[in-house]
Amino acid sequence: MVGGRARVRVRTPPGFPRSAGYDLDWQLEGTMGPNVLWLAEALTQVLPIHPEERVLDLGCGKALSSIFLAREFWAQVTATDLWTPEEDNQRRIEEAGVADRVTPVRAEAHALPFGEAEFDVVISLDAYHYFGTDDLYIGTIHRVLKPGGRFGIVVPGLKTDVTSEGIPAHLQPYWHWDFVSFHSPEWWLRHWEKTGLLQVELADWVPDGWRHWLAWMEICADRGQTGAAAERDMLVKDAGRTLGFARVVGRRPANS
């Protein structure tokens, strides 16, 4: 079954039992960076998803994480992305057998076509750093979350925020200008809390996140995916000194 229990077992890191059984070819076909199922499981370990909750998967890419949330937690998921055609995600959703629980929507993050307080949970995996560093963007999340609703992200990050003069020497050969969107968990905590719109409940590193990132890049490089070898080499060179995944969870106050 596409997106079902494995025909080919993925070398899943310990601690991700839900992700361990998903088909390798299905994951590779839908990958757009680090393994999004591992990121989803890392987030849901600290942000529980309950059956029938309405979840916005913001920047869902090819909807693998949305399918995962629907299959594993029986959530009602809105799979929202700008770059992936809606019909392509609809096909993947139907093939995975969750068309009754996942709805694809193509939308730009600053123009979400949703009503006030529509979702119990908003998540964003390997995507929020592309738009959420805007000082004003948290207002969009606040608008679509129900009072008391929860918001969680997992994004690539840096242990210590750097300036153009402070890029570590070992990363300079690999550094892209858009890495300026990588920040520490502490940076995200300050970024959200200064607005007063969210109460931050957790801001930490995904344990061994850089190792998970590297493990997936090794698989992708073995399959000849464009750019994976260079990303793998960067992570080998860094060895967890600088790079990893920031994991942040907040809540809209019940009285706001």
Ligand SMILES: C[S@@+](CC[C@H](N)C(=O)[O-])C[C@H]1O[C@@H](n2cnc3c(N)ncnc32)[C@H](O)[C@@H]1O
Given for the second form:
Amino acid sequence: MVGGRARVRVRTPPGFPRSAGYDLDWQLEGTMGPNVLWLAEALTQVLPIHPEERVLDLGCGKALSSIFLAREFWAQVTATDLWTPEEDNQRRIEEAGVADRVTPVRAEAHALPFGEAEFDVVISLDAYHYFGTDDLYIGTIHRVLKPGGRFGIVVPGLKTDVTSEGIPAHLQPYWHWDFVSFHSPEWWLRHWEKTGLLQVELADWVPDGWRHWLAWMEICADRGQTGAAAERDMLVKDAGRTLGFARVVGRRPANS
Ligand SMILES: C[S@@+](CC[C@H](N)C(=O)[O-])C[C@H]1O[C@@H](n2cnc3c(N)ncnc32)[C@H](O)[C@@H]1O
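Same protein, different state: after the form predicted on its own, show the form predicted together with the named molecule.
Below: every chain and molecule of the assembly, starting with the one above.
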């Protein structure tokens, strides 16, 4: 299979018609957690991407979402990641036939090798919570976005932030310390708006996000992927009470 078009059908949730066309094995080889094509589709339904727009895919992992944005919307995508070697993403991008529209760049989020106002859109899928909870990080997003440019994230989140009352009892057996970076949509809204650098246009909970997360973990667990069975069990136990995906979209004001 070359570059993602359908050979084996995935049990794609309804509402994600674009993702349904991509090969299951390709998605499984490139997965680093929840299904990133479904996250990309959930985001682009509220943050439309237009042909030739310059898009930064920040924390793109194995660049599946970058390939998706180039194929589906004809965007010019910079696929930036820390953990994945640039040459691995270059190979995947070439195999997908989008080397003219996707450029891989290995970079740490605090040291992005981009100039001021280079991008029309910045997106980050299942990645921004690794560095974006820092109060000052939004300054980097503001710097690389054009005035009027848009920024959107989808990240694992908690319906209500964990308080001094602690972790919900039913999640304690599964809780990793780094879940402290999971937050509610309202938390992200305040986190961005208090800086005055971005206007938040939407902060919501991806509809049925926990069900999508669970559906993908069931597929990954069936294929024996490390950690997937425990994540599936956690999502079954939680049943959407606490966990899901926060989806947040903001804009750099045109005059800033
Ligand atoms: C869970 S993976 C998700 C990857 C991809 N977006 C996806 O959903 O398949 C998180 C990604 O965040 C990236 N990441 C974490 N910390 C980072 C940092 N400080 N700078 C840049 N990327 C970072 C990692 O390289 C990793 O690929």
